[in-house]
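Presented below, as structure tokens, is a lone chain in the form predicted on its own.
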Amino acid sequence: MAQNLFDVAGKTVVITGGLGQLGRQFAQTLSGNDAKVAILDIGVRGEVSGDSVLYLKTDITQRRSIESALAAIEKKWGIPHALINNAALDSPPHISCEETSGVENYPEEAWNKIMDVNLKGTFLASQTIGRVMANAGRGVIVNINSIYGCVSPNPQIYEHKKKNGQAFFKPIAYSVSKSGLLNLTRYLATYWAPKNVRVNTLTFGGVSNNQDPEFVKEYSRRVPLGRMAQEHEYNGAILFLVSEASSYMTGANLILDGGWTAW
């Protein structure tokens, strides 16, 4: 029995933002374990279909776009078994100076853009796909989060930028949008529990992705494990949450951050 605990074979899993760094990892891991994977991403060109992977151009900030993608998934494989809300806009260190100068001058347009994708988009995808899973009496939703949704960004890891005359503050909208996911998860978990739809948050620490070496150094020395995550190190958690291994887990926040939030 234990050897089948993480079995996802035959399950249809929808991944938003599936063309991103981690989205690709999730898709490869799930399809490699015989799941059927539907990738919803605004970067997809048209509709591309394979035996186990379906690529659909989707704007998650538009309900009709999600509904259209869902119709294509249902036509090919039936009602999905799981949704991974992975699509998000980050605020990386190379964005405009106005957006990183601090709260006082943070642009309203930047706030709206991040909230539209990170919160509204996650809600719309959950609403649209969660509804059909609830009607089927089963399902799993995994909301991908960041440690900056649990704790405030540490400005000290960006201090090195001041040497070049650049002040940098991790923009407020990213943290606020990610913290909003925690209660979205709790709300949906309790709302859909009677329909056997489980909803959990999966919270990540920083992932290595060719960042500025000085940033990597400053970030890593504040992590108990002493390094950033490698992109493959979250795949096990995805299998756990999508499979029956987590059958009694809902409304929870699973944190994988190398110990960042432990001190």
Ligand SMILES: NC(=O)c1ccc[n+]([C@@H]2O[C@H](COP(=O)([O-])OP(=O)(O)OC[C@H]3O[C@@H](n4cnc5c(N)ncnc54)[C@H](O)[C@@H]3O)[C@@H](O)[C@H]2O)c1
Second form
Amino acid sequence: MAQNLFDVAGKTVVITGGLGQLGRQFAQTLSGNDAKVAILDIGVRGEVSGDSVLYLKTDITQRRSIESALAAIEKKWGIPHALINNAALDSPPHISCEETSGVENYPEEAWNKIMDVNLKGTFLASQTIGRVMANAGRGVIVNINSIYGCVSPNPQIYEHKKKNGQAFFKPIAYSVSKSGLLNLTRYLATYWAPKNVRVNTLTFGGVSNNQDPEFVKEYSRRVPLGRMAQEHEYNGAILFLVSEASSYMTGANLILDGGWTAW
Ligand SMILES: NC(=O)c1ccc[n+]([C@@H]2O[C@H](COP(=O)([O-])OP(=O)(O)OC[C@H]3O[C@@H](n4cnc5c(N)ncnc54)[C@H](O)[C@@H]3O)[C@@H](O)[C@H]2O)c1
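Mind giving me the form predicted together with this ligand, seeing as the form predicted on its own was just shown?
After this comes the whole thing, all chains and molecules, with the earlier chain placed first.
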């Protein structure tokens, strides 16, 4: 029988932000392929853990919070095999007009909040969980990026909002925080290569999620494939990066964006 190149059975995979739109997809795909999945999310409330899934209320901006989640994972399943750094803020909740109206008025608090989660939180999770994987001599880290960490958002997509008297710019802190992941990946990849911990960036284009039809039209016509992604379309890349199928890949950036960054 052919060996399953994308085998993740029995691996313990930690997903930050695992309750979100894409994190849920990754969790279902991995547990559907017999991995054990630990979901670390600030939004965990009454979710029920089981034999192959563990929900842990965790704030990735707080080192102690990640440490206590790791202790619970190690107690149940031992040292994790993989970490998917997926939790991120696009804009903080209760977004203010200043935040979307352009750089000149972009609030410092919004910058701090986004940097705190997207960069510092990703660093703290990598440091805490990467350390034990490195000590075990194996591991995988996947840092979830956006096309807006590779190229600047195109403000023309939001031109239609001006007709309604609104100005909208994708927040600068989101782009800057996501671009920081590219070198966080490269740094950790070379740093932990001797310990057999592979670290890669996985970059996504926009995902369909009941957005305003005008936005969907404007976005889609700038994508070579002519549409937004469906939320399941990144699951194959997750299996690839977590499994031995990507055993010679580290420090790289895998881009799934329908061709957005190709022209
Ligand atoms: N959805 C898209 O169109 C898209 C496109 C490109 C990249 N991405 C990236 O994919 C990833 C997932 O996106 P999504 O759309 O599923 O996001 P989402 O907003 O649906 O989910 C994010 C999750 O992170 C959690 N979270 C926020 N702050 C946290 C903290 N301090 N500690 C722990 N958990 C915290 C939230 O509770 C939430 O469950 C993000 O990194 C995002 O930047 C998304």
